[in-house]
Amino acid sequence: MSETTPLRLGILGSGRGSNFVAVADACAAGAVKAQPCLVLSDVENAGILGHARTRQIPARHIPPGKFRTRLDDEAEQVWIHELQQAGVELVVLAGFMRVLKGNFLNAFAGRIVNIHPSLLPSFPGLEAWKQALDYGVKVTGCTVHFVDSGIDSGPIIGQQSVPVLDGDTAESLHERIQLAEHELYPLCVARLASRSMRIQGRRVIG
């Protein structure tokens, strides 16, 4: 990776793509020295594909295969090939609802990031905002982290807190967490694009 050229991003998403929009628009504005060069989705009519095409970013639906929660082996090879052919240096998960397994993690070792709607390591897994509300915490938030073979367990790049208000519902809390995500994700991708970060144990430095 050259220090003078924008970091090439491949974005994976399954839904509306609001975090992709936040990152892509920050790149277009020059706030993040990176270039989204490919968007892939496992859902044929996912909103993220429309957002990419509006921004003239190559976007494709690739069938995920026979499994509900992950890519099957054949599909996984197609996804890896497409990202590699596009020269992707960093894979950015933006609402991608499938677990990535060994071959994918090996192909992009230390180069896959995700955003999770809690202050990890608290409340990993699905519907973390509901977990936080049910548990009764007064503060939750969002976390950008590297992806490893565990569930939301990779080294933490950045976090942003969100207060839990007395009148919050799961929906209102989730909405405020998403607003925080739209601020945090571009900032963390900008840090990665600066190419000054390193991992020491579980700590991300730089």
Contents of the next structure:
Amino acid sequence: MSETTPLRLGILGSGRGSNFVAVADACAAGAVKAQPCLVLSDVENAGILGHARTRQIPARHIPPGKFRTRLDDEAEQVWIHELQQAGVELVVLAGFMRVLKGNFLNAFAGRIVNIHPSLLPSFPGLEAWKQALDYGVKVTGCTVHFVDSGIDSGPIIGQQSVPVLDGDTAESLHERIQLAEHELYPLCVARLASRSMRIQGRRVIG
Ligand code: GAR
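In place of the form predicted alone, output the structure of the form predicted in complex with glycinamide ribonucleotide (GAR).
After this comes the whole thing, all chains and molecules, with the earlier chain placed first.
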């Protein structure tokens, strides 16, 4: 990675794309020294693809293959190839609802990050805001972390807390967490783009 050029981002998402919008708009505003180069989705009509095209960022739906929770081997090769062809340096998961496996992790070793809607290591996995509400915690939040071979288990880059209020529903809590996500993700990508981060064991410093 060069010191002077903006960090080249490949963004993967399956849904609405609000985190992508937060990161892309922070890049466009100059607050994050990075450039979204390619957006890929496993869902043909995902909102994230429309948001990318509106911003003139190349966006593609690539079929994920025969599995429900991951890319199959053939699809995985296509996804890796597309990202490499676009010169992507950092893969940013923004609501990507499939687990990435060995070949993908090896192709972008230490260069994949994710945002998760809880304060990890609490509530990994699906619908983390609902897990937090059902458990009865009074504080939850969001976490940006490196992706490893586990589920939401990689080294933590940044976290932001969010209160759980008495009248919360799953929807109102997720909405409040998303507002925090939209602040946290650009800040974390900015730190990654400054290329000053280092990892000591599980601790991400800088
Ligand atoms: C976000 O809340 C993100 O944390 C969550 O999906 C939502 C995507 O929203 N991701 C996960 O749960 C991953 N395990 P968006 O499409 O509007 O960015």
